[in-house]
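Here we start with a single chain on its own, the form predicted on its own, put down as structure tokens.
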Amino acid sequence: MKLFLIAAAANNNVIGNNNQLIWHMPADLKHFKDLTMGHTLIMGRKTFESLGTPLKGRTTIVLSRKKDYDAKGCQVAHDLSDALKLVKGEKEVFIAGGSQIYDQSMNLHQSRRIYLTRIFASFDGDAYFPEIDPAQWELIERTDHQPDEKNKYAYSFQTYKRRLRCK
């Protein structure tokens, strides 16, 4: 199984504040949908609750330490190891946040790619995407975009591939 991390992060690696996205970037939302449609998403409880509902066309596994947590329409796992057991037969699975889940996933040997939308602005926030270590990750694709009437900030779709195997 291959794990792909998918996120949008500001220049200062902020991904959210108070369990909410800070920006509204329709191009990023479309990019996320195009990449993840038909696949399984693994996300933390807070990320799931910020969405409010499972995303159509995708299987969602929610990580929660709460033993009685119920996420309607989703599977629940109590740690990343349990979530990975649930998707053992799948070829590609996406890690969709938040900060703690990205931190836990970044160095797993199954983590093969990072799909990062870089928002070219800095924001105050309380959730961060981990630093991408260039010794472990190689930027293999980058498409830059200027702001437009729907997307307030300049941004870039970036794809990283793992250089070295870890853990």
Ligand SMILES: NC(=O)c1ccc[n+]([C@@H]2O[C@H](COP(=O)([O-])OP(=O)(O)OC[C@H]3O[C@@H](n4cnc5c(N)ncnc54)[C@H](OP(=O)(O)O)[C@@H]3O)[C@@H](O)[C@H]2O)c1
The other form holds:
Amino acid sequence: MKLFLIAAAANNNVIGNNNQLIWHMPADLKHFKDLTMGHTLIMGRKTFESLGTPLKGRTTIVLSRKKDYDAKGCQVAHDLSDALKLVKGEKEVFIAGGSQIYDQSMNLHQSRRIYLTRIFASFDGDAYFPEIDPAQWELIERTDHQPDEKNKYAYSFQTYKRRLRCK
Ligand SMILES: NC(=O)c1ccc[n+]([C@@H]2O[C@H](COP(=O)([O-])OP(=O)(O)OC[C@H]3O[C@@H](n4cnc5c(N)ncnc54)[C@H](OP(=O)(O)O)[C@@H]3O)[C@@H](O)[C@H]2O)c1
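Let's see the other form, the form predicted together with the ligand, since the form predicted on its own is already up.
To see the whole picture, the full complex is given below, headed by that same chain.
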């Protein structure tokens, strides 16, 4: 089973503020949908609550330490290893944030790719994507886009692959 982190982050790594996304970028929403459709998403309780509902066509596992937490239409796991047990039989599973969950999963050996949409602007926020260490992660693909009438900021779809460790 491989884990893929998927996120959109500003130049200063901000991903959200007050438990909400900051920008509205339909191109990124489509990119997220295209990549994740049919797969399982693992997300933190705060991210789930900011969405308010599970995303169609995907299985959602919500992480919460609250033993009685109920997320309608989702599975709930109380720690990351429980969540990984739930997806043991799957080939590719997406880590969909937020900041706490990216922090905890980025260095897991199962985490093989990062699909990062870089939004070429800086914002004030209170949730961040972790620094991507170039010694650990290789940028293998990027496509840059200019702003247009629907997408206010320039952006880049970037794929990072975990570097193989040599002994
Ligand atoms: N731009 C993007 O791509 C993107 C993507 C996703 C989210 N976001 C943004 O990120 C922000 C939310 O991020 P966040 O870091 O504040 O919250 P979060 O990671 O979404 O959720 C944090 C919560 O997850 C639970 N949790 C964390 N670690 C856990 C563990 N090991 N085991 C069990 N439960 C665990 C806890 O829930 P309990 O308190 O219930 O125990 C914790 O309060 C929002 O602004 C959101 O809009 C942005």
